[in-house]
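For reference, the chain that follows is the form predicted alone, supplied as C-alpha cells.
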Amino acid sequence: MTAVGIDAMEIWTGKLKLDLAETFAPAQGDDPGKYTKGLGLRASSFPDVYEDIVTMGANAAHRLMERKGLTPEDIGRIDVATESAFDNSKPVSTYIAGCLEQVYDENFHHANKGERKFACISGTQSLDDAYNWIRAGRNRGRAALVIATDTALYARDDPGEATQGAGAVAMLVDEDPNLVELSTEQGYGSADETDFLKPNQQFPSVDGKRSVNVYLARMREALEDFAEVAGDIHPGDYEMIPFHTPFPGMVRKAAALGYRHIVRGTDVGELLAEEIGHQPMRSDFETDDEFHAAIKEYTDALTETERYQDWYANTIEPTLEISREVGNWYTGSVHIARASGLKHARENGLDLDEARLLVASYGSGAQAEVHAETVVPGWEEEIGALDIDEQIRNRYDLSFAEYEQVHDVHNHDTEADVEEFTAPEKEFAFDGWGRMGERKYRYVE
C-alpha cells in the first residue's frame, strides 16, 4: 500500500510580538513567572493591521507551493481549518484560493474547497479528510493543501488573554511523502461538552478549570481507544509526542496522564513501582474522591522521578519550543508542536528516519484524536527549509499601548484606525471591503 502523509509544511506567524514577561506582566501588575513558568509562555504573536486568517494562510500556502515547484493544477483540494472564520457561508478556502490565483497563471476551479470547524482539532480532521481522499483514489494524482489558520484572541482581561496567538500552518498531503507517513490507526475520545465555546461571538466563553479537566478526560479516552487498535503501547515506542498546546503548562498535565497510562503493565511500570509504589486502582478505594486524591498523589510523585523527567525532556519538551514564543494558534497548535520536535531533532543531529511520533490532537466541545506517524527519509531537508526562527526574531515588539490598539483592530465589534506597524513585502495583504461586505486582498511585491 502506497504511503500517504505530509510531504512538506510551511509556517507563517503574525508579524507582531507581545513579550509576556517584559510588557504584559508589568501592565497587568503580575509576576512574570505567572506566564513564563506557570503557562510556559514567553511571547505571543499577533497579526499586523493588514494581516488576518486569509493572508496568513495564503502566505504559508504560497511559500509551500513555490518551494515545492507546484502550480494550481497539482492541487486537487484545499481544506482550511479555523475557528476564526468571519463568514457563515463562504469558506476561508475560497478566499485563499483567490489570493493564490493572483500569482499563478492557472486557477483552482477544479479543486475541492472546504472549511472544517471543531475547535482546535479541525486541523487534524482536515488532514484525515485529505488522507482519506487520496486513499480512496479520488485524487487523480493530485495533492491536497491543508491549512490551519487562526487568530486566537480573548476579551481584554480574560484569564486566557496571555495565551493568545496568531499564525498559519500549511501542509501538503500526498503519496510517498517526504516528512511523515500517517498511520491508519486512530483513537478517539469525544463528548458533548461546554468547556470552551463561541455562540455567535468572536471571543470565547471559557470555564478554565473544566476546560483542563475535559482536555485530560478526552485525551485519556483517545489514548485508550488508540491502544484498542494499535495494541500495547510502550513509552519507548515513540520518539516524540506532539500534543495540542494551548499553552505548555497544559501539556505538562497531559503528558503525565499519558505516561501514567502507557507504562501500565510494562517493565517501566514495574521499575517505577519499586520506586514510588503501584498506580492506585479504583477498586481499592471506597469513594471517587479518595481515588482521585490517591491518583493526584501518585502523579505528583511520578513527575518527580528521574525516569519520568528524562522521558519528558526527550519526548515532550522539544515539541514546545515554538509554542513558547508564539502562543496558541488553535487549529495549528499541534502541527506547530510536530514541526518544533522535528526541528529540534535536526538541529541536534538526531536520526529520526523511520522513528514514530504519537500525535495527540484536541478540540473543545469536545474531542481528542490520537494517531501515529512515521518520520520518513527526507524529513531533514523539509524541516530545514522552514524559516520560523527568522520570522520569530523579526517580529515587531509591541508596547502595551500598541498591543491595546492591535487588539481593537482585530476585534470585530470595534472600529479602530491604526497605522500598520510593519510593511508588507512579497506577501498577501488585506485590501479593504467589497460591495457586499466581503474582504478583499492583494499581493504586495
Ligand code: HMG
Second form
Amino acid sequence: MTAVGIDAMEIWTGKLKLDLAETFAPAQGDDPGKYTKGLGLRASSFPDVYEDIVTMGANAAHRLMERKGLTPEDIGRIDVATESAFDNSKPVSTYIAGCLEQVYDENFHHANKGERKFACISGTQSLDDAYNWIRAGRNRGRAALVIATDTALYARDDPGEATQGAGAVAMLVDEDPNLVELSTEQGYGSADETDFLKPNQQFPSVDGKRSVNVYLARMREALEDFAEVAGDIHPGDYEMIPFHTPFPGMVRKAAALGYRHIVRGTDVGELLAEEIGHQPMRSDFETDDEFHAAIKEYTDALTETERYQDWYANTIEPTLEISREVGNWYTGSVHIARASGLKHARENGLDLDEARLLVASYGSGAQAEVHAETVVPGWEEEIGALDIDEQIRNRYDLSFAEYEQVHDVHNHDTEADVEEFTAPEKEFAFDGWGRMGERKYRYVE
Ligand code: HMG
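In place of the form predicted alone, output the structure of the form predicted together with the named molecule.
Everything in the complex follows now, all chains and molecules, and the chain you saw is the first one.
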C-alpha cells in the first residue's frame, strides 16, 4: 500500500501578540500565575487589521506551494477547516484559491474545494478526507491542500478570553509523504453536547468548566475505540502524543487520563501499582462521587511519580511549546502541537525516523479522534523549513488599550477604524468590501 500522509506544512501566526502575564493579567487584576502556570500560556496571537482567516490561510498555503515548487496544476483539492467563517454559503477555500490565483499564472478551476465544520476537530477531519480521497484513487496524481485557519476570539470578559489565538496551518497531503504517514487506525468518541457553540453568533457560548470534562470524556471514549482497532496500547509505543491544545493546562489533564488508560494491564501498570497502588475501579465504590474522589487522589499520586513525569517530559511537553506562545488556534491547534513536538526533536537531535505518534484531536459539540501516524525520513528537513520562531518573535506587542481596539476591529458587530500595527509585505491582505458584501484581498509586494 502506497504511503499517504502529510508531505509538508507551513504555519502562519497572526502578527500581533497579547502578553498574558505582563499585559492581560494586570488589566484583569489577576495573578499572572493563573495564565502562565494554571493555563500554561505565555501569550496569544491576534490578526492585525489587514489579516483574517483568508489572508492567514492563503499566506500559509502560498509559502507552502513556493517552498515545494508547486503550481495550481499540482493541487486537486483545497479543503479549509475553520469555525470562524464569515459566509454561510461561499466557502473560505474559494477566497483562498482566489488569492492564490493572483500570484500564479494557472488557476484552480479543476480543484474540488470545500469547507469542513466541526469545531476544532475539523482540521483533522479535513486531513482524513484528503487521505481518503487519495487512497480511493480519485486524485489523478494530484495532492490535496488542507488549511486549518481560525481567529479564536471570545467575548470580552468571557473566561475563555485568556485562551484566544489566531493563525493558520497549511498541510500538503500526498503519496510518499516527507513528514508523517497517516495510518488507517482511528478511534472516535462522539456525542451531542452543548459545551461550546456559536448559534449564528461570532463569539462562542461556552460552559468552560463543563467543556473541560466533555473533552476528557470524549477523549477517553476515543482511546477505547482506538484500542478496538489498534489493540492494546503500551506507553512506550508512541514517541509523542500531540493533543488538541486549547491551552497547555488542558493537555496536562488529558495526558494524565490517557496515561492511566494506556498503562492498564502493562508491565508499567504493575510497577506503578507497587508504588502507588492499583487504579480505583467503579465497582469498588458505592457512589460516583466516592469513585471520582478516589480517581482524583490516584491521579494526583500518579502525576507525582518519576515514571509519569519522565514520560510527560518526553512525550507531551515538547508538543506544547508553540501553543504556549500563540494560544488556541482551534482547527490548527493539534497540528501545531505535532509541529512543535517534531521541531523540538529536530532541535534536540532526536532520531524520529519511523517513530510513531498518537494524534489526539478534539472539537467541542463534541468529538474526539485518536489516530496513529508514522514519522518518515525527510521530516527533519521539512520541519527545519518552518520559521515559526521568527514569526513569534516578530509579532507586535500590544498594550492593553491596543488589544481592546484589535478585539473591536475583528468583532463583526462593531465599527472600528484602527490603523494597522505592522506593515504587510509579500503577503495577502484584506482590501475592503465588494459590491455583494464579499471580502476582497490583494497581494502586497
Ligand atoms: P477560569 O475560571 O478563568 O480559570 O477558566 P480557573 O480559575 O479554572 O483557573 C485555571 C487554572 O489555573 C486552574 O488549574 C487553577 O487552579 C489555576 P486547574 O485546577 O484546572 O488545574 N490557577 C493558578 N495556577 C497557578 N497560579 C495561580 C493560579 N490561579 C489559578 N495564581 C477555563 C478556565 C478553561 C474554564 C476558561 O479558560 C475557558 O472557559 N476557556 C474556554 C473553553 C476551553 O478552552 N475549554 C477547553 C476544553 S474544550 C476545547 O478544547 C474545545 C475548544 O478548543 C473549542 C472547539 O473545539 O472549537 C475550546
